[in-house]
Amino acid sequence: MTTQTAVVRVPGTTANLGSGFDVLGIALKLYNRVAVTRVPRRGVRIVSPISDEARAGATQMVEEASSAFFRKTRTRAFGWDVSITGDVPVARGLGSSTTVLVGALAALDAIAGTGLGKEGVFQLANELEGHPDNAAPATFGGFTASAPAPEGARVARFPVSSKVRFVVLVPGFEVRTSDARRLLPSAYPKADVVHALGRVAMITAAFASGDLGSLAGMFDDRVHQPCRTPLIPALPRVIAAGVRAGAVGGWLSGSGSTIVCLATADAEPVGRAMQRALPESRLHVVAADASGYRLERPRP
């Protein structure tokens, strides 16, 4: 059998954007790229370096992955290697997790010529994480709204301006989003719910207008950010020293523990002030991914 191989680029994710919870999510210029081979062999195996920890969640989700695809294309299915390499840390909030899902299945999309193209892949995608906030971002490219329907998700997406400018701050520490989610109350107080209708509705209109100055003061949350800071305890004082040194915002990205603050002018202040409210951690300045997950030709 001839192997063949796929290679697809994917980029990574910031999500929630403050009270848009599972709902909002934005593609970042930060990428892992996700290699597939076709093999004479049963089963999937990973086959990039990565830790014992890290491997056995990464492998169920492969798993998973693979049996879904096969499934959904109802195609014979074979056995496949998986390389994962690229920026988008693990356990960050940067949809690390999602990167590798989406990777294997356009991959696998590719390989097995099933015609899938991206609304399959994300709705597949989709299916198998339960929420499309980074799913959708990470597809499409851009600002998404997403939302669950009968047929299957929905997607609005919106271009982001390539003058805009993301600080990522990225902890020396992990947030698992099991962890996290484990923190959220079971039932809100309506003023709490009414408020994070509101955050969401004037966030989409700021990105689908364009009007990102409107987005001041809009990333304030009841929803998740106050259930969750006691994990990420400089999670108030980064945002507070990102916006007093010129960002529009800021917001816990996914389920953490990167910090997410949003520059419209100049992005190196805001990234110093950040630093310095919690230095030990890296810091990365990102434009947001206009493409979604693009395939790439295989080096040799």
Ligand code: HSE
Given for the second form:
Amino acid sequence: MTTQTAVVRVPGTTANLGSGFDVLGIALKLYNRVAVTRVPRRGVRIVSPISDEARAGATQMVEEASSAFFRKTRTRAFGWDVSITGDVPVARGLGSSTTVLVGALAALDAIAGTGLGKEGVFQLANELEGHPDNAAPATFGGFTASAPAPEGARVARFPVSSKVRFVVLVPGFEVRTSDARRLLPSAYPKADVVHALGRVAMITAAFASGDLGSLAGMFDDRVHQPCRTPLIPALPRVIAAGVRAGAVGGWLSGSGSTIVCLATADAEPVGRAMQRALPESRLHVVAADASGYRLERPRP
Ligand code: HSE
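Any chance you could show the form predicted together with the named molecule after that form predicted alone?
All chains and molecules follow, beginning with the one already shown.
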């Protein structure tokens, strides 16, 4: 007998980490819960409260996830209801859409007994999103670097010390990833490419070795942050304030609007300084999530 309801807890994520555009990401201890129930009718319905505007985007995403899932697994389609609850804010660069996508695919996999597992869920989420930097950490946890490969996307994952704190400043305004991607140029000068390559190598090496002291100065970026600053004008001043207060560095989280600073010592002054630089914002101080999405027992 297959399960009829599956609940998946999925971590929010911070992607890019400066110059690791579409490549680097970290899972955060900030979670959404996605509950999927198989129902005896066709189609997908979002049953949790959601604004009309958010509903349109989310409905399209879950419908695409549904078609892709049944096509990929060659399973006879069934109807399902989905409920999304949790702490990951919408359209703030913390991977909230990815939590819904990964959670829905993982729940469908559990209900249908299709055996995609984490690797299959990740590959399908990556195909649907077009970049793996949120789907990889949301699936596997920790720090991830991903690259396209003949078999799909290849992921290297490293654990993040539970002592590290991510100081997450969530502005009151939204940024749509599609709008923020339109601001980027289609080509870059060689010097900027070399600048980015060095940083991606150094950041990945620091998380792989655990020597996070070598991260200082490595989060400055010429790939996407300068073009996106008009959407988040406080970005340079919030990062500078965090670093002055003791952060190792900071970056625009995904395509924004959230700004994240990494603290290996006392995170509290870092958060205070960041919030002073942008008072209309919410602050979360969190560690990295270590294991990515997980199935939970449905509550009776
Ligand atoms: N890497 C993507 C971007 C967003 O910066 O457009 C991931 O959330």
